[in-house]
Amino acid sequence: MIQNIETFLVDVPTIRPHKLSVATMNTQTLVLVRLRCADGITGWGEATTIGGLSYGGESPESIKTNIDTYIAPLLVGMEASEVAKAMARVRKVIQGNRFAKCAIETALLDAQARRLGVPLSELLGGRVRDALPVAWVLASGDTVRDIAEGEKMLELRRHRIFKLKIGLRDVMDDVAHVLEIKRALGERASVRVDVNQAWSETDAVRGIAALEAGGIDLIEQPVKAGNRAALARLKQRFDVAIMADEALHGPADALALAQADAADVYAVKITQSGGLLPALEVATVARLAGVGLYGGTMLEGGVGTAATAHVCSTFAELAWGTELFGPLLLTQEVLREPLVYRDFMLQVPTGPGLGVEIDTDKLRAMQRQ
């Protein structure tokens, strides 16, 4: 039986400013959920977002309020081992709130996998890979600094896929910045860009043409999420892969994008999908439509990153890797043992449940009062 559900807000400084077209982050607010069961099992989930309300319709504060006020009372007293029944109740009664729902489903699945003594991935069909390629985002906005950071990551054998956040500056200024980095890193690395919806279709045509000619491998969400037709036209016009991110809020969007032939790649995010199981449905639509997969991040800490890693470990194909670097961007860790990154890969945890343990003393010290 579910005894209680608690949410924690944890403000963690980043190792450097992280510049997106929608926000510049100096701190990340982790939203952690603890679900305690009558049999002594505890499950954890995470619902972290980016930049308050800059990125999406849920903020850390609204996620905490809605879980505490509306979702937790629905679930307390229900059978903890009946995850599907619990989530069916939440999805029937609660509208929207994808991030909050994801954290709750993660905590339920973590608890159930611990109860059974298996990694969470085994409740999702079973893993086919034990390690995932991980991209690093070069987002200081300074070309020389970004090149130095990329070189350091290659030397450490931590990352050889680099994503550049662009869209704040003039299109051709951004293109010049990206191509200078690509020339410096050359064939040693895959260089990609994320525009975070900042371009008009006209700007996108100019920018993508130059980026494609310069050897950039992937263009993420160049235009507004709602402009599916423009995304489709860009996909048809260019050979470089076009990835949907903000346009993808779960399985229904995945199907609509596939029907419109609007993307080459889907960024699968468990929070954007509304949970781990809906994220698997997004991946299934992609597989049936011949769309490539990429494991996306909301710059979560160790809990959310581990959850996404378990999901991605079950994908038969993961052609574009992942960007599960969130914990590496943070100056403090809430896990007792951090996730393991080596040889350009994140090692998927193998212990029961998520395979990670929260350091509750650290959590108490770090949580927002």
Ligand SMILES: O=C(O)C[C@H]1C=CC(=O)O1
Given for the second form:
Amino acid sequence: MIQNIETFLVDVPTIRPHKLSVATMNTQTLVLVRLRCADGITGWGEATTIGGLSYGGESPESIKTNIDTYIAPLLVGMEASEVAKAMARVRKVIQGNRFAKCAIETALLDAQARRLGVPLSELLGGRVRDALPVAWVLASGDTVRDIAEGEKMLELRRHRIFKLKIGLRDVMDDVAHVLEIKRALGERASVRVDVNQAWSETDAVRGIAALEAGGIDLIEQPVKAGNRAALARLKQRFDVAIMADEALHGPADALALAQADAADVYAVKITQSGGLLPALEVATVARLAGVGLYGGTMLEGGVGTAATAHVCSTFAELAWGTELFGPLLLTQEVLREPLVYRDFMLQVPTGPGLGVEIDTDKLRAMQRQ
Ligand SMILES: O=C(O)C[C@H]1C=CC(=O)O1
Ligand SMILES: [Mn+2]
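What does the same protein look like in the form predicted together with this ligand, given that the last one was the form predicted alone?
Full complex below, order starting with the chain above.
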């Protein structure tokens, strides 16, 4: 039986300012959920977002309030091992709130996988890979600093895929910044950009033409999320791969984007999809439509990152790797043992459930009062 559900906000400084077109992050607010069951088993989930309300429609505070006020009372007293019934109730009664639903589903699945003594991946159909390629995001806002950071990551053998956050400056200034980094890193790295919706379609035509010519491998969400037709026109116009991120809020969007032939690649995010099982549905639509997969992040800490890793470990094809580096951007760790990054890959945890343990003493000390 589900005994109680608690939510925690944890403000953690980032290792350096992280500049996106929608926000500059100096701290990240982790939203963590603990679900305790009458059989003594505890499950954890995470609903972290980026930049308060500047990236998505749910803020850390709204997620906490909505779980505490509306979702937890629906679930307390239900059978904890009946994850699908519990989530069916949540999905029937609660509109929207994809991030909150994701955290709840993660906690239920973590608890159930622990109960069964298996890694969470095995409840999701089973893993076909034990490690995932991980991109690093260069977003200091400074070209020289970004190049030095990229060189350091290559030397450490931690990352050889780099995503650059652009869209804040004039299109051609951004292009010059990106191409300088590409020239410095050369064939040793895959260099990609994320515009986070900042360009008009005409900006995008100019910007993508120059980036494609300069050897950039992937263009993420160049135009507004709602402008599916523009994304489709850009996909038809250019050879370089176009990725949908903010345009993709779960399986229905995955289908609509596929029907519009609007993207070469989907950024699969468990929070944006509204949970782990909807994220698997996004991946299935992609597979059937011939769309490539990429494991996306909302810069979650260890819990959400592990959950996404379990999901991505089940993908037969993962052509574009992942960006599951969230914990590495943070100055403090909430896990007892950090996730393992080695040889350019994140190792998918092997223990029961998520395969990570929360340091509850640390959490108590770090949580927002
Ligand atoms: O992809 C996004 O838009 C969000 C995010 C992922 C990595 C990062 O730095 O920001
Ligand atoms: Mn993105």
